[in-house]
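Okay, so here's just one chain, in structure tokens, the form predicted alone.
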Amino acid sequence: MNILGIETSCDETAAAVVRDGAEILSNVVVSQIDIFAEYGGVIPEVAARSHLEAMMPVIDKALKDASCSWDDIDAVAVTFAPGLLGSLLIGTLTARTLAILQKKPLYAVHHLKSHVYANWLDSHESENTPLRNAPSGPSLQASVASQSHRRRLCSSDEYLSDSSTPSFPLLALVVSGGHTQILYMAGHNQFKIVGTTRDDAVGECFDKVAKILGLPYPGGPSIASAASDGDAEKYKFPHPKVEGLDFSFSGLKTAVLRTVQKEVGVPISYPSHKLAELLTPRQITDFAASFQKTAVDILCEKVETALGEHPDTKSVVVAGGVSANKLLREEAEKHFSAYSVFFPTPSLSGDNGAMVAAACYYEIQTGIKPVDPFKLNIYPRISIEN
């Protein structure tokens, strides 16, 4: 079964074609960070105009790459939810209206779903492929460029065969820049929420710290570059005190701000935007190690108590962007040992196409029915438990 995957959640405008849930025949990914970056964040509107001007060169690019036709594509696969409601709009009425013209069944996948199921995804990956090919500008250029992917399981010793896949039931751990939730799945396509933030999710937080220290957007990325060099032990963050398996990450990034603005000597009235200017590079790296520290060591404790409480976990599968820092691969591993713990490659924790159709395949192998391409709507919030 070879499943078109289209993704326009945010500022990704991708599609892959996926046979049978895991072989990855092409997967084509166009960012807009190179326009954001500037910005120090994304802007829906433009996010949505460049997924107007990208979304079928890299439709027909991946159908390219796959060599496949019409004839070969199986179904069609789109993220429906949730996300920003332009970027989602432009995904969902490309993907209603070529369902409709080659004739194709449409399913609506759940973009926290897709997530998760990139741990399924199985296939090769070069050393020498880009994790993204981004528009220098609003233009298209050049920038449209195929990836091949390989899905990594990490155990606590080793990265094991590429046939193994997650055991049920398992809990997985979703971590990206709009959301941070536990969620325990008895089987396929069965989710139960056991815990999700309360206010900013965890990606989110290293955007906004990045901002304070000076890094440049995305966060995540260049928090992590900084940490390499910086002394987790320097700044001692506290950890929220929420009840059961919720987050809280609002409070630790105010904690950086204040600790911050104590180690420059300026008041909390001082611009943050300004703070940046009156770090030296070793605080810096310092700030962004101690900071990656206590966000990864915050989500392992909850997934850690969440193991407690689910005591008949056979695997834990950790997604999301967020999944792709080094850290939080290694703590998972050494906190998890018992377990069998899942990642993406990190070319596959952030938004993509091939995860939008390895989500849809299992959506079909547990008999969800394809949505009308004529009445399909989209939802920026909605939980994944619907």
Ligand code: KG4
Second form
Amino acid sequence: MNILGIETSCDETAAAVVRDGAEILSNVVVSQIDIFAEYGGVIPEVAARSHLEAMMPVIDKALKDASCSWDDIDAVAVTFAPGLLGSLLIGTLTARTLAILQKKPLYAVHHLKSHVYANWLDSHESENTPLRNAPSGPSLQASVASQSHRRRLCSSDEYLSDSSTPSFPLLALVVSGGHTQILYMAGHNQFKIVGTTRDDAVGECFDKVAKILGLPYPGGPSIASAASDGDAEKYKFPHPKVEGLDFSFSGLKTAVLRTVQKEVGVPISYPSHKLAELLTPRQITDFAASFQKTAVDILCEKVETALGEHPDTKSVVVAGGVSANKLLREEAEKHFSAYSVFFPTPSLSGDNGAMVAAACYYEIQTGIKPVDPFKLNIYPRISIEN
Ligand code: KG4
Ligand code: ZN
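Could I have the structure of this protein in the form predicted together with this ligand, to go alongside the form predicted alone above?
Expanding to the full complex; the earlier chain stays at the top.
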């Protein structure tokens, strides 16, 4: 079964063709990072407009890279929630129109489900998929990454190719720019939220701390890169006291802000966007490393507690943009060595169409029916349990 997956929930315009939920025939991602780096964050109206320009060239390229015509496509899958309203609208309207015109069943996929199912995508390389071709459409300040990927079971840079998939029951740690959740999965397409953030998502916290330190958007990769030269023990930040399996990250962001203010000797009323110019390069790298370590420790501690409460767990799956973080990969491998630990290949940690197609495949396997393409709605916020 060949599924065309379409993803536009935030600032990536993406489409992919995936066979049987695992084999990536093509994977095209146009990122708007270059546009939003100038603003230090995503501007929803600009994101929607960029999706509109990139959407059809991206889909055309995904079909071409996969050497597929519409006759070869069995279903269309699209992210319908959660995400930015305007961004979701462009992807879903495109998918609805194509499903109607091409007479294909349409499936609506929850974004966090897709992130989790990035861990089922496998290692076959497509001969037809060239690396980094420019889009033949709008002149976006963006890059098209057409990549083939491997599912990997290891945390370091040297990812091992592994043919196995996660075993149920499993715990999934979903860490992205908008979400931080621990999910319990008894089987395919069965999601129970056992922990969630009460305020900021961990990715959002990386992005906000990066801003304080004067590091470029998106904050996650820039913090990780600055941290590699820093001393992670230099500054101590308290862990939030949140009962149970829930998270809180807004206190950590404030703790970094206050410590930076103290370090450079300014009052708490001092504008946060002017702090970076008072910091030395050494201080920036030490703050980045100390913050990153604290955030990763908080995540691992909670998953450890969750594992204690769910003794039948066989695998730990990490997903979402922050799962690209190298320290998180290393620490998770260390902490959860008694389990099989899965991460998507780093380029599949962020938003892409392949994970949407993979999630859709398992929805179909578990009996989920297609949606009415004339009626599909979008939801900026909706639980994965619905
Ligand atoms: O899943 P994603 O691409 O989009 C959402 O669904 O939100 O996640 C984006 C988030 C951003 O906050 C970004 O800073 C973070 O993932 N991120 C990272 C890394 N790469 C991306 N955070 C920490 N370390 C990284 N290497
Ligand atoms: Zn995402």
